[in-house]
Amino acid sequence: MAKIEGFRVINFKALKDVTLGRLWNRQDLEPITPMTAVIGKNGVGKSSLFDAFGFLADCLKKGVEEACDARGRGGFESIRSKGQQGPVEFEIYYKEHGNARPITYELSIDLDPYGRPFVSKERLRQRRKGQSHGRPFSFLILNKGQGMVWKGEKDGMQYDDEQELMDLFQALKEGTQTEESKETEVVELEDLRKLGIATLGSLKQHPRISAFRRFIEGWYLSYFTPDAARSLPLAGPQKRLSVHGDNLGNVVQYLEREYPNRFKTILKKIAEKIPGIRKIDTERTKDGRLLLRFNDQGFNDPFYAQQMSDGTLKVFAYLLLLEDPSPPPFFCIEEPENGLYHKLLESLAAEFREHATGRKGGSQVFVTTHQPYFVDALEPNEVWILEKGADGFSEIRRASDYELVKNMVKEGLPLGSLWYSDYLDAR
């Protein structure tokens, strides 16, 4: 399964400059481990680092303008860190799978003449076959929505200098004969406001392209709410659970009728993991509904879904999406703790930890938190410390740069305790 080594944003809301992990002309740094947290006090950005992936979602789901605008964003100028005015740029440096050659992909966005943002620049590199060092070869390059595209899984041409690119791009428009124009595509997009790998991604011929977007098309950020998933939505199967978590019932509805088998074992699998739960299972109600039931220990009579519990039905949530025959490659949650028990903190980040570093290969898990229980079940290596520097702006840091840190917790000192003791506090 597809993972991302690193991920670099600048001028997104508190991030001005940051970067997490092993990028293209970085690869001194350590990747991004499968189960990463990203932990700070309040008010130090880790609800904008969250953002940062939603935003990207957004973007090729609905167009940057749009995003701009969604979730309460409050448009481009709102999400620009404050003082700037470059760019919002992002970097993501990934592998479709542990052997793949690494992919770079590069966004820039900013305002256009009159004031809207449209996507300035988009590039996706990879090294060629055996290259080790050196720059990636450019397969896609858009600069306003012009540039070029290589067809298929050739590796494109390097190019840096943007009058270089602009004069190949003439070249071929023009249908100069060059070497690079056999297995070369010019492209001129029509939106300004859609990714170009929106509008590629889609084509056969594209198939880095196609995966790269099916990559970030797979992204599953949770806003889980437990009162939306108290909710009773239309009969109906549903094969991912939404943002709030509204239509659990029909990602139940959706299991059972397509992992009949799986689905009950998922189902007692859950229940021996939930404090408190002896059996979970479903009613079908006239109307096709599914309901869910949790018989609680020392009760004959079950309790629906509607009366349970924030924390049951939070922990509910997020077992069943690791419980998923088909989990997204990458899921973002933000701040997993808040409703839970304290002693079930730690129980719940290993069942993270569990599913990313399996050796089926999960979903590469996000999580960011303020809880030390949750840190404690953690290693140094899975843990970024998200602080504010000197000009207002975020900084971050790796748990294990400390190596204090690093070989307490080799002594048994539990990471969470440390942090609580502020041994992660650079000042």
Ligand SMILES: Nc1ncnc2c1ncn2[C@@H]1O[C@H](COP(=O)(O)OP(=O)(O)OP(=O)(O)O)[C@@H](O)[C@H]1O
Given for the second form:
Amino acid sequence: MAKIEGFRVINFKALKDVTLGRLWNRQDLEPITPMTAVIGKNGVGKSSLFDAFGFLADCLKKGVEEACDARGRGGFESIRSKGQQGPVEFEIYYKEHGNARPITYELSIDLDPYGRPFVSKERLRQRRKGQSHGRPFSFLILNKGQGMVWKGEKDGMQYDDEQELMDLFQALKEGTQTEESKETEVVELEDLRKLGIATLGSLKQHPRISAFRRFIEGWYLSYFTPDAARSLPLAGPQKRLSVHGDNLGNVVQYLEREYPNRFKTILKKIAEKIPGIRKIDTERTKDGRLLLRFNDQGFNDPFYAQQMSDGTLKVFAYLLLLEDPSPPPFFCIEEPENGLYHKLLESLAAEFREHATGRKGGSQVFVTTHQPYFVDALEPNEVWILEKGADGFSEIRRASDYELVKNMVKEGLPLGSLWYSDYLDAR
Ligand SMILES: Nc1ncnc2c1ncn2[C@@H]1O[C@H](COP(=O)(O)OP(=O)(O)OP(=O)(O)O)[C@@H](O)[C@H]1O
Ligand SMILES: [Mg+2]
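Show the same protein again, this time as the form predicted in complex with this ligand rather than the form predicted alone.
What follows is the entire complex, opening with the chain shown before.
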């Protein structure tokens, strides 16, 4: 399963320049773990970080202009870090699978002279087999919609400086044959609001770009609300929970039919967490809608989702996500603790980790949290602390950067309680 090893955000809301994990030119940094949690006080940028992933996924799906306006973001000027003039930039360092050579994706979004957001730069790079240092080879370079793409699954454009790249681009445009130009193609995009990886990633001759596009398309960002889970969807099995959770019943229908054993595991787990729940199933109404039924051991008649508590619906939704037979590569949740009983949190965190690191090849999990009980189940290298710097922008540190904290956790002290006791505050 693909894994993100590092992520850098520049000029996105409170995140003027924040890096998590390893980047191609920062090999000294430790990659982010399969399970990652971000903590910090109110207003330090946790939701901004969560939304950085959401924004990137939206850019791919909807184009950059629509993404700037979507989900109440309020347009480019309101997402660009206050007082900054430069582009909003992202860098992802990721591996397609355990032994793959990491790929770097860089994206810059800026405003054109008419005030419209557009893709100003995009680049994909990967080191050649056996190449341990130096610049990775680029296999996609776009500047304002113009650029070059390298065909196939291996190598890419080699260059030492931007001038060499410009020379290659010029040679290609003029039709001059060089060793590199045989593999390289000049590309020009028509719509500067669409990502190059969206357009080129749909072509068979660019397998690495397609794989990267599929990777981002597969991200799952949970915006689950219990009220959405109480809606009455039309009957019909569906594989994956929607981002708000309004198809909870449809997913139950699917799992009951296709994966009865997994579904039994989910029921067993929910019974351990929520007192009284014995059975969950679905009922089709005469007009083709789907009711989700919860059988409580104290009562003969079932309860329907509309009557169930917020926390019950939430725990059930998380269990469905964790038992997804074909999980997404990357799974983000904001404050999963909201509305849950405190004693459930440590086991929930442990279940997220088990899913992320399990041999079944689960999703990489990214959560933001305010809950020390949740953090108690985590290791120092899995936890990142956001803080507001003197300039009003976010700074990030890893709990494992604190030797004292690392040692105390080794001695058996839970990380959440150290956080609670201010051991994770700025030095
Ligand atoms: N364009 C921007 N430039 C600079 N700062 C911004 C910008 N947009 C929002 N902010 C600031 O970013 C802060 C962080 O907000 P965010 O929602 O990410 O915090 P949070 O850590 O999720 O807080 P909470 O724990 O309360 O949910 C906001 O309080 C706001 O002051
Ligand atoms: Mg928040």
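Positions refer to the first chain, counted from 1. Everything quoted here is computed from the prediction, not taken from an experiment. So that the term is clear: the rigid core is the largest set of C-alpha atoms that superpose within 1.5 Å between two forms.
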Once both forms sit on the same rigid core, is the C-alpha displacement of I274 at or above 2 Å between the two forms? yes
Quick one: core overlaid, is W219 moving 2 Å or more at the Cα between the two forms? no
Once the core is aligned, please say if the CA of R284 is shifted by at least 2 angstroms between the two forms. yes
